[in-house]
Structure formats: C-alpha cells, structure tokens
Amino acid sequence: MTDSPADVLLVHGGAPLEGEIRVRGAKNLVPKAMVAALLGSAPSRLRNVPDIRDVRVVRGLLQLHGVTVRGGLGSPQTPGEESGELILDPSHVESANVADIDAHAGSSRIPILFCGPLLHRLGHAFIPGLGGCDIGGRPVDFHFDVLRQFGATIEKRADGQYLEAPQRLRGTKIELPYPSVGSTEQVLLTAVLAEGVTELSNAAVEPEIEDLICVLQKMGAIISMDTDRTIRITGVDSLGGYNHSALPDRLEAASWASAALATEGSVYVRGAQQKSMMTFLNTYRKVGGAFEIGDEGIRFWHPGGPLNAIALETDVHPGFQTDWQQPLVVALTQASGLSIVHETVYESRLGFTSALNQMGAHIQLYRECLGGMPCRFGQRNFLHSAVVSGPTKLQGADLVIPDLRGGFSYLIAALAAQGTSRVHGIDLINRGYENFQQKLVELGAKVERP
C-alpha cells in the first residue's frame, strides 16, 4: 500500500461499543441548503451544520463564486454565532475561475446542483467532470436534459460543461424515470425562480428533500407536494434568505445503530429522530436489536442472545434506504440462518461484501432479484442480491475502503472482528461522518493511526 499514514487506521477489534455520540445535520441536506442560499437576495443562516468534507467543498465553491461565508464548523468566530452555524451572504455573486472550480470540486458531484442557481444569478455556469462514490450508475445527463427543458443551452468542452440562460428560465413539466434524489433537488433549485409553474412527477420524497423544500419555502418559494410523488413549484420573481436548523442525519444514526448491534454494544445516538427512521427501526427490531426512543435521541443496543436472519429489500423513501443497507449487512453476518438482501437502488452497492468474506463472512452474490419483486437491475447482469449465512466469526484483515457507506461498514466489521485490521483510504469517511475517529474513541473502540 502507498497510503500516507494519515489515511490508514488500525482497528483492534473484539470490544463492544459503549457510550454516547451526537449526530448533527444530514449530509444529504446541508450541502444542498448551502447551495440554495445562492438563490436569495439576503443572507441565510444555517444551523446544526456538521464538520464533514462535503460541507467544506461547498463552502469553498460558494466562496469562489463571491458568497461570503461566516461562522464555523469549529468554534464560533463572532459573538452570537454557534458552533455548527453558517451565515451565507450571496450579495456579490460572481463568476469563478474554471480552473479553481475544477481544482476545488475534486471528485464531488455537488457542483451539478450549482447550475440552476447560477443560471438565475449570472446567466451562465460551468460544471467540471464529476465523481462521487463508485456504487453504480449515477448519470448526470438527466440533470442537463432537465436544465435544457427549463431553457438553458449547454456546450460540452474538454474541461466540462458550459451552461447559459439566454433569457429567464421557464417552468416545465418533468417526469423522472426513477425517483432520483439528485434530479429532484436539481428541479427544485431551478424551478423556484423560473417563470411559470413546474410540475415534477415521480419525484423523490426523502426527509432531506422535504427539509430542502422547507428551506426554499422560508426563502419565499411556492412548492406543494402531492401524495402521488408529484411536486408543483410556482416560480417567483425573487427569494430572500432563510434561518434554518438542518434535520439530523438519519443515515449516520443508523450506521452507529448497526455498529452497536454488530459489536454487541450499546450506543446512545443524540440527535437521532424516530420519524425519519421508522422503517429502519422496524427492521432493526426484526433482526433482534433493541432501542429506546427519547426526546433528544435514541439508544441502540444488542440485548443478548442470537440475532435473527431476515429478508431485506432496499427502496426509495419510505422504503428501507440503500445507505442503511451496508452497515446492517455487517450485523447480519452475526445472525442465525440465511438473510437475503435485495439492493434495488444502486446496482453495484454489494461489491463491498468481498472484503467481508475475506474476514470470514459467508456472503454470496446473485444476479437474480431475490426475496422481493423484480427490479430494474434484474435482467441486466448486475450482482445486486446477496445471501448472508451466519453467524460467522470475523477476523481482522487489510481493508481498502471502496465508498462512504461501505467504508463505515468496514470499520464496523473491523470493530466486531477478532484481531487487528488495517483500514486504508480512511479519509473518505470524512465525506459524511463528522469526527468519526473521535466518536469511536469515545465509545471505547481501540483505534490508532500507524
């Protein structure tokens, strides 16, 4: 391995996680709410902001475009500000240097969501090549098709996409082929200032989407949600700022819950909320996990005795979220019997299981749709179903993190295993888990940098 020591973590497994940690604002909401501030004519105040890399990337991109960003991911900078609070002032939005955008964005996919706001504010935008976690196809072409429907013109060049709005963008009628979160966000951030009404069918309705709609409504947008996944946006001439506390990160909360289960521990997740986690909580209970819901958080623990094998199918909200799947699969390696996992959201998300098998797990992957209704990947040669046979004893190993949630799952496996694991590419986890190493230490995990 050629990693720098700073990108490697030694995990000495075999000890249960015990104690309390806190989750702050959702990774899948906070960066998008920051982008929304571009649309306003007045400053916005965003609270409960986690110190994660995606937030830092968006902060830098906003600053490149002339947005003044105050407040802190660390300590407050001025009296009256809180830790985890950002003040975003878009009074002087300007074009950014193409090379600076490309360098700062790195592998992040978030710049695609800058398109609509920048077209409204400047009449043009630039988007570099996009990256993100390698968990399956996440085509960006649909984003550009949507923007063309609003009236944007797009030119593809060697260094990225150049977009222009020769005149005010116009509302349109859009039907998503799949309820994609990113595409729904793109439509919302573009439609709120477009002329006329935009109707979006088959929209994503995740809690983070609802929270983004709350942000936009606070700014002066007119947005309605129907029960059939239809969102209607009536464009307005201008938007103001917002004052908003981001909803807690239900995906991080579930990761810690799965870690408690896999290590036979007990973790109180301050900030976790029942409403956004109801589907996860039902599944957690079926597996044999225990939880207690309080006003300020949820305590998750392994109550003793064998865990139960289950059949699990991921789906868009209100189904079982795909980001909950990978951490829970680690716990399923300790359940008695055969568990079936059918991944219907990302076709390549089960690739992380090969490393678990090297640690002693028994997981077989299949191209067929197992344990549920046929999905869009069923006839396309993707290994998107898994059969997990347990319980199996896990042994420490050398692990290379493949993606954000898979990476945290490797940490859980290393914590549950006997012996020491060397986890490479650990910095990727900073994309979505705030101070994860410090939290591990607070929960009694034996981890160290080499």
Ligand code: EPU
Second form
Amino acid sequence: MTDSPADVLLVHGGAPLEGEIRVRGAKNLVPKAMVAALLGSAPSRLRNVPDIRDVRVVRGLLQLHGVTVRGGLGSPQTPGEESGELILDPSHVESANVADIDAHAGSSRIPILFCGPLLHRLGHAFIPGLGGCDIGGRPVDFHFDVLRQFGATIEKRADGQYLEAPQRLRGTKIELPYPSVGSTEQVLLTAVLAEGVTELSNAAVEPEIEDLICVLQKMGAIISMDTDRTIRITGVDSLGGYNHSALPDRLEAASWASAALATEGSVYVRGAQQKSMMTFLNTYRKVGGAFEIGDEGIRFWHPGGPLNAIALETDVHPGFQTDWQQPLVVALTQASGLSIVHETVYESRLGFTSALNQMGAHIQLYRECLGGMPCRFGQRNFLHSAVVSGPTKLQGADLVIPDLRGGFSYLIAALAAQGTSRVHGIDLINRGYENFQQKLVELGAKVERP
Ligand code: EPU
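Pass me the form predicted in complex with the named molecule as well; I've looked at the form predicted alone already.
Shown next: the complete complex, the earlier chain at its head.
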C-alpha cells in the first residue's frame, strides 16, 4: 500500500455500536444551496452546514468567483455566528482563473452546477473534468444537453468545458431521458433566471431537490411541481438572498442505522427525519431492525434474534435510494436466507461486495435484472444484481475503500467482524460523513490510526 498512515484506520471489530450521534445538513443538498446563493443580488444565510469535503470544495470555488463567505464550519469566527452557518455574499461575482478552478474542484461533481448561475451572472463559465465516486460511468450528457436547450454554447477543450450565453438564457421544454438528480438541479438553477417558462418532465423529486426548490422559492423564484414528475419554473428578472436550515442527511442517517443493525447495537441518530426516510424505514423493519421515531431523531437497533432475508430494488425517489443500498447489504450478510438486491440507478454499485466476500460473506453478482422489473442495465453486461446468502460470520481483513458509501460499508463490515481490519483510503469518507471517526469513538467502536 502506498497511502499514508493518516489515511488508514485500524478497526477492531466485534463490539456493538451503542449511543447517540447527530447528523447535520445533507451532503446532497448543502453544496447545491451554496451554489444557489450565486444567483442572488443579496447575501444568503445557510444553517445546519456539515464540515465535509464537498462543502469545502464549493466554498473554495465560490470564493474564487468573488463570493464572500463568512461563518464557520468549525468554530464561529465572529460573536453571534453559529458553527455550521455560512453567510454567502454574491455582490461582487467575477470570473475565476481556469487553472485555479481546476485546482479547487478536486474530486467533487458539484462544479457542473455552477454553469447556469455563472452564465446568468457573467455570461460565461468554465467547468473542469469532474470527479465523484466511481460507481458507474457517471456521464454529464444530460447536463450539457439541457444547457444547450436554454441557449448556451459549449466548447469542449482539453482542460474542460467552456460555456457561453450569447444572450439571456431562455426558458424551454425539456424531457429528461432518466430522472437524474444533478440534471434536475441543473435545470432548476438555470431556469429560475431564464426568460419565460421552463417545463421539465421526468424530473427527479428527491427530498434534497424539494429542499433546493424551497431555497430558490425563498430567493424569489416561481416553481411548481406536478404529481407526474413535471416541474414548471417561471423565470424572474432577479432573485434575492435566502435564510435556510438545510434538511438533515437521510443518507448518513441510514448508514448509522445499518451500522446499528450489522453490529447488533443501538444508535440514536439525532436529526434523522421520518418523512425523508419512509422507504428506508419500511425496508429496515422488513429485515427485522427496530426503530423508534421521536421529534428530534430516530433510534435504530437490533432487537435480537435472526434477521430476515429480503428482496430489494433501488430506484429514484420515492423508491429505495441507491445510497442506502451499500450499508444495508452489510446487514443483509447477517440475515437468514437469500436476499436479492437489484441496483437500478448505477450500473457498477455492487463492486464493493467482493471485499465483503473476502471477509466471509457469500454474495454472488449477476448481469440479469433479478427481482421486480427489468431496468436500463439488463442484458448489458453490468453486474448489477446480487444474491446475498446469510448469515455468515465476517472476519477482519485488509480493505481498500472504493467509493464513499462503499467505504462506509467497509467500516460497518469491519465493526461487525471478528478481529482487526486495516481500512485504507478512509479520507474519502470525509467527503460525505462529518467527523465520522469521532462519532465511531462516541459509539464505542474500537478504532485507531496505526
Ligand atoms: N446520468 C446520465 N447522464 C447524465 C446524468 C446522469 O446518464 O448527464 C445517469 C447516471 O449515470 C446514473 C443516473 O443517471 O446512472 C442517475 O444519476 P444522477 O444524475 O441522479 O446522480 P447525480 O446527480 O450525479 C446524486 C448524488 C448521488 C446519488 C444520486 C442518485 C450528489 C452530489 N450526488 O448524483 O450521491 O447517488 O444523485 O440519487 O448529489 C452519494 O451521496 O454517495 C452519491 C453518489
């Protein structure tokens, strides 16, 4: 291994996770709400901001474009400011140097959402090559197609995409080939200041998108949602700032819930909300997990006895969210019988299971669509279905983190296993899990840096 000791965590497994942790604003909303601030003519205030890498990347990119960012992810800088509160002032938006943008964008996928706001504010934008988790091809063709429909021109060069708006962008009628989260956000962030009406059909309607719509409405946008995945946006001439508390991270909350189940523990997730987790909660109950919902959070625990094998299919909201899949699969290795998992959102989000098999799990991958309905990936050589046979005892192993959720799943597996695991590449988890090591320690996990 070539990684530094700082990027390795030793996990001594076998102890249940017990206690309380807090989740803050959602990784898949907060950076986008920060980008929305670029559209305003007045400062915006975003609360419940977690200290995660994607937030730092977007803060850096906003600052490069002349946005003043006050407030702290850590300790408050000025009396009266709260930690986890950002004040974003877009009064002096300016062009940024291409090399600086490239250097700051890091491995995040959020920079592509700067397109619409920068085209409105400056008439041009530069988007470097994008990162993000390696869980499939992750193309951005929908994004550029919709931007062209608004009237933007796009030139691909070796270092990235150069966009221009020769005149004010115009509202348009768009149908997405698939309800993509990022492309829906791209349309929202572009249409709000475009001239005229935009009608977006086959839109994604994840809770994080609804929260972004709330942010934009607070700024003065006019957006309505129909029951059939159609979103209508009436462009306005200018937007103000917003004051918003980000919705809590339902994906992180489900990760801790799965960790409680796999380690036979009990974790109170302060901040977890029933409404955005209903589908997860139903599945958790079917597997045999217990939970108690309170006003401020949800307690998740293993009630003792065997867990149940289930058939599970990931889907766009309100289906079972793909980001819930990987952590829950670790718990399914402890269920009695055969579980079937059909991943329909990303073609390669089951690769992480090979390491679980090295630890003692029995998981077989298939190219076919197992379970309910045929999906886009059927007959196309993608190993996107799994049969998990359990229960199996897990043993500690040397693990290399493949992606964000897969990485957290390895931590769960290592915690549930007998013996010690050496988990490499843990820095990737900082992209989306705030202070995860400290939280693990608070829950009684035996983890240490080598
Ligand atoms: N797609 C295309 N072309 C595009 C865009 C998407 O073919 O231009 C395809 C993708 O390849 C994928 C599907 O559409 O197969 C869905 O992708 P989507 O655009 O919905 O994903 P995203 O916006 O890139 C966000 C989250 C993901 C989450 C998905 C699905 C962020 C920063 N990322 O990604 O979160 O899994 O939506 O809900 O919001 C994570 O948190 O670990 C994570 C990967």
